[in-house]
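Here we start with a single chain on its own, the form predicted on its own, put down as C-alpha cells.
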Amino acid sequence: MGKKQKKKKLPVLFIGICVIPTVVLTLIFKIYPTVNTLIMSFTDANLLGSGTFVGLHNYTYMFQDKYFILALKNTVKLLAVVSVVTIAFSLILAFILTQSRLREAGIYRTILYIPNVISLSVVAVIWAFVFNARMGIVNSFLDSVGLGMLKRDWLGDSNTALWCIGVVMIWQAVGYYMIMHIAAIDGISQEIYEAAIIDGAGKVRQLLSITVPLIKNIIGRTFILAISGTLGMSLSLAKVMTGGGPNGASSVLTYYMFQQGMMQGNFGYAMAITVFTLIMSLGLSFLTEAITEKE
C-alpha cells in the first residue's frame, strides 16, 4: 500500500512543480498589477508618492477632460475603421490565395506577412519618412504623376495624421489576420466550392454566400484580436510618428494615458484612463462575441 501511495503522490507532486511556477509568474506579473492599477485608480498618486485616496474624482474628471474625449473619439473612429478594414482585407487576400490557385501563392502569402514580424517602432519610423512633407514618398509621387496639389504635410495636418496611422496599422496587420483565414478557409471542403461553380456563382457569391458563413466564428474572433491589436499599437505609432498632434487631432486614448502617467506624473488619472480602457475593449470583445455566435 505504501508503494501504490507514493506512485500516486508523484503524478500530483509533477503537476504541482509544473503549475505552481505559472501561477506565481501569473500572480507577480498580471494579478497583482492589474489590482494595483485600479487600486491607484481611485487616488490622485503622482511622482512625489503613492497618493491619497480620492474616490471617483479621476473618472468623474475624465469626462470633463477635453483632451481625453478628443483621444476618445480617436480611438473609437481607429476601432470602428481600421479594425473592419483589416479584417475584410485579410479575408479578400486569404480567399484570393486558396482559391484563385495562384502559383505563386506561397510567395505572396510570406510578403504580405512579412510587415507583421517587424518592430513596432520600426515601422513607424520607415512610415513617418513615407508621409514626411518634404522628402515622402508619398508626397514625391503625387508630384510625379502631376497631382501635385495634393501634397501636404500628412503628419502634421488635423485632417489626415490619424488616418495615417490608420493606414499603417491595417498594412502591419493585415498579413496576420490573412494566415489565420487562410487556415479557416482550407478547412472548408472544396467540393461545397466546385458545387457554387457548377451553379454559376462566381468569386463575390462564393466569398459572401459560402466562406463568409462557414467561417463566421473565425472572422468574430479575428475580429476581437483586431480590437485588442488596434488599441495595443496605437502608443506606438502615435508616439513615433506624431507625438499625438497636431493638437491632439491623433492622440489616442494609450498615448494619453502614456502622456499623463510617464509624461505628467499624474498616475492617478492615467490608472483611471487604463482601466476605462480595459472596460471598453472587454466591452466590445462580448459584443463582437455575441453577435457572431448567435445563429
Second form
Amino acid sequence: MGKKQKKKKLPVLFIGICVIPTVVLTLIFKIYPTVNTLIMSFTDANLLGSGTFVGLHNYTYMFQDKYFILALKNTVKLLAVVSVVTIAFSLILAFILTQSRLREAGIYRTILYIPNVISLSVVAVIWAFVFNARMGIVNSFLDSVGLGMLKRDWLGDSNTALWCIGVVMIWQAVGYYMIMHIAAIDGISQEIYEAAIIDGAGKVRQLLSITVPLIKNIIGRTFILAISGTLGMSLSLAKVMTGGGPNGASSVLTYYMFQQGMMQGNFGYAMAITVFTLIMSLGLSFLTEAITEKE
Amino acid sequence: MTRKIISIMLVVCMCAGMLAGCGNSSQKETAGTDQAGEESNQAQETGTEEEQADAQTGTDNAAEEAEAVSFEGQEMSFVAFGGGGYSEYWEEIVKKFEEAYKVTVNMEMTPQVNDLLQTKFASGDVPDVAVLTYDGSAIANAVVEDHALMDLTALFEKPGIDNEAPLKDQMLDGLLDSTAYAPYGDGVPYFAPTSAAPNGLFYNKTLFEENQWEVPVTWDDFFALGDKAKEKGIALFTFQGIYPSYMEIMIPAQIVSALGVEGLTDIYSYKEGSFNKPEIVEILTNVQKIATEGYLLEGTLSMNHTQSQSEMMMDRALFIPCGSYIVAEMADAPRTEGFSFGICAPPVLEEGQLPYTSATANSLAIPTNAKNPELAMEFIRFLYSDESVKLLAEKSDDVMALKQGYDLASEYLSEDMKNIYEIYDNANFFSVSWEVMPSGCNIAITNYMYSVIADVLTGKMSVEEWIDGVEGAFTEINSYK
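Let's compare: the form predicted on its own is above, so bring in the form predicted together with its partner chain.
Okay, now the whole complex, with that chain kicking things off.
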C-alpha cells in the first residue's frame, strides 16, 4: 500500500524543471512589460523611457483628445460590426459545409481558410489595390455592371475608408472561425438533425434551433477571439491601407497608440491608450463570457 | 600517483599561462601608452623647434601631428544608414578614415537606423557618432528633449581638411543655425549636416519641353497651366494621399515666400496667432482650390507614396511634392518614354516674391555619453573633405551640404540629380524644423496641420476651421510651456 502511494507521488522536481523556463520567459516577456506599461502610463515618458510622474493626466487627457475619441469610436464600430459579422458568416459557412454534404466541401474549406495564412501586410497591400479608385477592381466591376454612379475613392472617402478595412478583416478571419465552428458542429449528433427534418424543420430553423444553442459556448469563445483578432488586425490594416486617414476617419485605438508612441514619441500617453484598450477588450471578453454562461 | 602529479602540473601550467597572458596584455597596454606619450612629447618638442623657424606654420603642423598621434590606435563606434547607395559610401569612407588616422571604426549599418538608435540610447550603450536627423521622428525628438546630444560648436570652429576656413563658414548658408540643426532655437548646432538635397514639386521635364509649357512661378501660372493640362487629360497635381505630411514640402515653402523664414519659424515654434494671417489664408485657399476646382488627380487621397509618384511619372498628373530621393526610390518604376525628372519650387502668391524650397536634411550627431567624442568629431570633419564629398556623389548620387559641395560633386552626379540641383538657380533654400514639444504635451501637431488636408480638399472642412484647429493646438501646446 505504502509502495503504491510512493509511486503515485508527483515528480515535483521534474515538473519544476519543465515549467520554470516557461514561467521565467512569461515573467520577462509578458508580466514585466505589462507592469512596465502600466507604470509608464502614469508618466510623460518619451521614446527613451525617461519621464516624470503625471498621475492620471494621460487618462483624463484622452477624453479631451479629439483624435483619440475618433479612434475609439472607430474601434467600437469595428468591434460591433466586424466581430458579429465574422462570427455570423463563419457559422453559416460552417453549417453549409457540414450539413449540405457537398462533394467539394474540402476545397471550399481550404479556399476559405487560405486568407488566414497570408501575411496581414500582404493582405493589406492587395486590398488597397482592390479598392484603388483608378485601377481597383471594385470600381471596374461597378462600371462593367452599369453601376458607375456608385464609383468612389473607397479608401480616400471618410465615409467608406473604415468599412473597407472592416471588409478585409471579415474576409481574412472568417475561414479561421469557420474551421472552429465546423469542429463544434461535427460534435452534434446527426440524429438530432434527422429528427428535426422529420418534424419538418427547414435549414434555417435547424441552424437557429439546433446548431446555435448546442454550440453556444463555442460561439462565445470564438466571439472573444474575434474581438481580440479585430483589435490585433486593425493596426496593420489601418497603417498600410489608409495610414489612419483620411483625417483619422479610419484610425483605430491600436493605430493611434502606434502614432503617439512610435511616431510622436509620447510613450507615456501611448501606454495609457494601451492600458485603456486592454481594459476595454478584457471587459468585452468578460461580458461575452458572462452572457454565454448565463444562457 | 604519477598521473595525479602530471595532472596537477598541467593545471598549474594552464593557470600560469592564463596569468602570464593577462600580464603580457597589461604590459603591452602600458608600453603602448608610454610610447604614445613619448611620441606626443616628441611631437610637442618638434613643434617647439619649428615654432622658432616659422611660428604660425609650426604650431599648425604640431597641432595636426599631435592630433594624428593621439588618435592612432583608438576606436570609435558608428551607426550608419544602410540603404540606397549610402552603404557603399559609408563602407569606403570609413575605410579611408581608418587608414588615414590608423584608428578602428566599429560600424553598424542598417536601413532601420532609428530603431537601432532607440535601443542603444535606451540601454545607455550609445555609439560615438550616428546618422541621426532632426526630422520629427520619435527618436530625434526624444534625444533633443533629453539633451542627449553633444554641442558641436567646437567641431564647426575647426578648419576643414582641404580648406583652412572654419567648417561653419564652409556650410551652406542658413543651414547650421536653423532649427533643423540647432534644435533649441539658439543657433547652437547639435546635428552636423551631411546632405541637404532639395525638395520641391517634381514633374516630367520632357513633357514640359514637348508642350512648350513654362514652369509656373505664381499660383495664377499654376492654375493656368492646370487648365492647359486638363485639355490633354492630365491632372495638375497629386500627392501621397495617405501620407499627407508630404504636403510639408508644398505649404511651408510658400509661407516663407510670403512671410519670410521668421514667419515660418514662429509657426514652427507654436507662436499663437502665427498661423492666422491673411497670406496663409490665401495660400491654404489655393491649396483647397486644387481639389474643389478639379485640378487634383482622381483617387489621390487613397494613394501611397509609390502609387502617386508613379502617376506623375506616367503623365497622369503634372506635379507631385517630393524630395530628390524620388530618383532612387522610383528607379525601377515604369515611366513614359523619354521621361526625365524636373523640379520647381512651390508657387508663390504674387509675382516678385522669392520662391523658396526646403531640403531633406541628413545629418550626424554625437551622443553626450559618447566614449570617444574627439575622434567622432574628427570623423565628421573628415566627411567634409574633398575626397569624401566626391565619394558621396559617386556612390550615393548626393551632394554634401557645403558651399563647394555641388561644384566638387557635379562631375559624379547623374543627369537627373543635376536637373534637380538646378532648382537653386530659381529658388532660395530654407531649413526650419518643429520646436520640440514641451514635456507632457501629447499633441501630434501633424494631425492638425496636415492630416486635415483630406477633409479640406473634399470640402468637409473649411480653411478657417483648418486655421482654427492649428491655432487651438498652439494654445494647448503653450499651456505646457
